[in-house]
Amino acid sequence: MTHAGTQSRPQHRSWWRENQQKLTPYIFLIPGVIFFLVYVIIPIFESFWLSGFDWDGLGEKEWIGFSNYQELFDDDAFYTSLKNNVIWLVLYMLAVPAGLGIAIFLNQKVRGIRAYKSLFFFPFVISQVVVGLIFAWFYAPNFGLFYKLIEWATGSGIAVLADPDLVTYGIIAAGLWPQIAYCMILYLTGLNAVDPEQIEAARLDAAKGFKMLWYVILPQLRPATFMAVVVTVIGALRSFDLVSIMTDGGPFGSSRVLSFYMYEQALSEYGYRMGYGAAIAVVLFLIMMVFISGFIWKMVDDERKGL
């Protein structure tokens, strides 16, 4: 018995040594995969399931099938929120080219460039709540800087956050400030990985300016562009915190987005309708997946074609 035990130990150790490099990445991945399953994948399926119930979060669940979706598609507040989310998506995408432009400007070796990088990096590190408060004061009637500038230029100020036609655009402008900084950071990281030999070869072929950017630099920035688009789409579709801080959905519900409307229906004093809130969450998730999946398909297709 002792002899057999001593033989099995070296065999076990030799097997581990042979497979250690293969197994180590998976060992490190297992905790992350478990957390991702528990806190992302399982809640997604639970949201789909919960959207078929009428439930206040405490009492008995009542299965109602697709009734929440039928009510949702007859709900004017839902269409207002959906329209605002589309506006967020379209205008928020400006953060990607703006971040790229600033990153190219900052990707220089000149005196004082670190100070400029810190100034552009600053909006990203502060809380969205702080951003919302800053812009709420910026737009504030009678004493806000934006109000005063418009009053000085035109003779009468504009209360952006009190105007149903302008409020969404005012909040988007506030959201673009940190989002541009985020995209800038992603592109700065990508620019550090650009192959200098390709740059030199392009210069020898007389490529410069826009041609250099389009044909040499941007193809090497595809991973950074993918991340920038994904985080921008996600940021535009959730966009809850700025709406909550700056307007609380007002005036008259005109600045609602789907994530805020979901909160109103599921968790606020307006209803505690968990099933209805889950239905809104499902619609928001499907919209997000359409955009992100489409962009992933485009990137994979470009890679296959060798573009």
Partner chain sequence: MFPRPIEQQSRAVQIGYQIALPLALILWLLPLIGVAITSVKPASDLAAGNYFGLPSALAFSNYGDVFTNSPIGQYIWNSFKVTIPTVIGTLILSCLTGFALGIYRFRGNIWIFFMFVAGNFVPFQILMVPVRDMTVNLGLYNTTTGLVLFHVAFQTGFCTLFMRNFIRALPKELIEAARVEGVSEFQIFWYVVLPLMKPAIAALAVLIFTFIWNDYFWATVLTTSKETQPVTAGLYSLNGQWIAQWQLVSAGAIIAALPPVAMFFLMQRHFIAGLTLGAVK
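Show the form predicted in complex with the partner chain, please, because up to now only the form predicted on its own has appeared in this conversation.
If you are looking for partners or other molecules, they are not here, because only the chain is given.
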């Protein structure tokens, strides 16, 4: 009896020993992959499927095909949100050159510069909810700092967040504040790694100022620029917090963006419209796909070269 027992154990062991290099990665991947599939990958497809239903989130789902999308194309609020998303995307890009500018300004070795760098980076660390409150105070009619400044300069103040034509720009300005800080830190790291010999060589060729930046520095900063563009595009399309906290989409829905409108429709106080919300999310996803596929394409490419 004992004989058989001792024999089967080493056999089992050697099977494991032979195959452990093949099996270990799968064992290690299982928990992470399951979590990610259940909470991220599968819900993406579920949203596509749900966008074909009329559903209040509780009762029976009713299949209505593409009706949600048809409704969407006649919905003025949808177009307002879409237009605002485009404005966000375009203006948010200013964070990239602005971040580069501040990074160049701060890339020195004087006393205390480290503290300056971290304080400039500060806005990125605080929550967007807090940023939103700070700027709401900044813009507040009659006593906000910004309102007073405009009043002092032009004679009459502007209530930015109550003006349907200006409100989106006001919120974007608030969003740019942390985003510029983020781009700045990416560029500071990039500038640190710029090859000093190339700069010296270019200096000997009498390159300086803007020419130096354009032809010598920026090509070397390409990884930083790539990262800065990626995070800025994602930030612009995900914008929700600031709109919610500063205006709740108002006045008259003029500051809505797609993500906010989706939330409003899916979980609104007038009854949940999950299917319609999912349809808006799908549109947002498709816009993002245009960018994501570009990013992923570049990453796959880099990865292939690296392997």
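We call the rigid core whatever largest set of C-alpha positions still superposes within 1.5 Å between the two forms. Small disclaimer: the values here were computed from a predicted structure and weren't measured. Residue numbers count along the first chain shown, from 1.
Relative to the superposed core, Pro223 shifts its CA atom by 2 Å or more between these two forms. Core-superposed comparison between these two forms: the Cα of Ala206 travels 2 Å or more. Relative to the superposed rigid core, Ala103 undergoes a CA displacement of at least 2 Å between these two forms.
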